[in-house]
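Listed next as structure tokens is one chain, alone, in the form predicted on its own.
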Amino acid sequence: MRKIFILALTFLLIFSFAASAEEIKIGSCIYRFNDAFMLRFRNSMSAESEKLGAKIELADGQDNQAIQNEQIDSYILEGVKVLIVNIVDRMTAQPIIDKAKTAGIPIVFINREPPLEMLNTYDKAYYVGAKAEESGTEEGELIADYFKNNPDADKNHDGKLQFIMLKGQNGHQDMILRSKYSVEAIKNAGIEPVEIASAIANWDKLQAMQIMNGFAMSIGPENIEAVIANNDEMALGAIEALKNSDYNKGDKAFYIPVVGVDANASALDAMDKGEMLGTVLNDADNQGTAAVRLALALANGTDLKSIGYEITDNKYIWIPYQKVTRGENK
């Protein structure tokens, strides 16, 4: 009985939508193209927009914030009905909020939370995402749980836990909070981290490979008991450049937890290899899911009760984050 009102609910929601989603043309713009989380979200927001029968334009920013402003005055002069927006520097974000009101325009900030004043200055200006502080436990508890499950982890046998730690872009909140309640999850587990080295890698897989190929020969491997990255991709990085130093190749006596965000599929296949320890998984379908609804229900002025997920403070819908694992790593 519940699937069948599940099941009726869904079609429910696809009808309201694609009944009212017609000839509404959503303008997106996504901080840059080549990141493998933002693929996701992006592949997500496209196909719930074809399902709901609506057009979404999406616009790669580059990583550059006047080449995703230039882009967003574009989609206004164009007479897109609402926007999407992975904006290049969050903290940037109240000209483009300015610009849609003045328009008329609704705002859907995604993956990079603009600060509540300025989201407040806008009736139509809402964030979708889901709670950096989450993964960020969610990660100091993976290495937490791993350390006091396997003795040998603590390498030194000092008690304390020596670990790296590779951090996303400078300033974006999903570093800030990640590397930091990480740390407090691994206190919390009463385990006295130590960060022995730190950089930012600016999500980047060649660049936190770099950055530790270069840690491995200043520190050693063999004095790291763990790499906590704030993403995937660098902690794969980081995986590559602990296997140029014959570590995580599937010797257990060389083998150093290494722990990310988003479950990508890169990530799952390291995982399931015992090359890394495990993942936090970032919901981007059902992100990329709430986005479009929320977009369109304001274009077109519905309840936003009706797009099937919760709105919180009248700004956010949070997506929960979910610890995955492997195998023996479990």
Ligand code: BGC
Second form
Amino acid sequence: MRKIFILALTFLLIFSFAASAEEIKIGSCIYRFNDAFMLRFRNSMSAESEKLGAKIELADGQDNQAIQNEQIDSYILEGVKVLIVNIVDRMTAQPIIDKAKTAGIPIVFINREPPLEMLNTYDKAYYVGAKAEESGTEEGELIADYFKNNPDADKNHDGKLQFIMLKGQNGHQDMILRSKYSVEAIKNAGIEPVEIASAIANWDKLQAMQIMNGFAMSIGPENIEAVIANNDEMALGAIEALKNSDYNKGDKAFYIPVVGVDANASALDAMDKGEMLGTVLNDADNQGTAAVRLALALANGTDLKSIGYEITDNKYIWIPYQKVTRGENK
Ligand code: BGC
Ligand code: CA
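Give me the form predicted together with the named molecule now, not the form predicted on its own.
So here's everything in the complex, that chain up top.
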């Protein structure tokens, strides 16, 4: 009789433990599923959630803030324990933070950084990402190093660097700061940068290709000494366009150094083929892992010191960027 009782109790305990573990549900909103970098991010968050026995639901905001707002409303109605939000328009974070606060649900923003004044209105609002200026600086350094080590890179021999800038979506911190700090780093390396053209290609490969086709036509590839793209997809679009002009196909006499950010597999591929100069690792694995661990610790009320990532100013987890080249190894 006693044995049966203990057995029943054990089952009850196991069952209730499993049930409570399953109860932790993360509601996550992604600004747009059709984004190569955010795909890596999603995969990382799904893997970490599974590892920790939590359930993560992912919603596609289709690059539309109104759609994303509705998704957040339904997550709150559904009773998710925590939100992870890759906000479409980072400047409209305030009403979302207010909703989470009213519902008593912690909220972790990722990849698109809301202003600190907004984060500061809720003690359970956080941001997990990477410092945009760091990636810009590293991109600029890649170009500056190449220019210094390859005298022929100064095609018109004027000692200055004539470059084209391809930018991501307007208002994104990575668009603003990568554009600024890449040029800053070239100056700091003692080279005078000259922007011969720039355009917004919205992080998108096809748009970048079309824009670059136009620039190659109007400016002439022989007059372009570098292409600096705010991300890899746009760098790859630019490379497609340059190939249409018989540049960047392996002949060093017909080559324009192109740099991006992310270190997506397709960019590493292009670098292996000698079509692309370099990139900067945007560490989706660590950003995704950190976001999920932080979210679960907040949902469970456990010690934030135990998640394995440092939290700065009670608000931020910063994952470092890292330059990636194929240079000396080849
Ligand atoms: C990445 C881009 C991506 C964007 C989405 C950036 O950090 O570098 O590739 O499109 O985030 O918000
Ligand atoms: Ca020059």
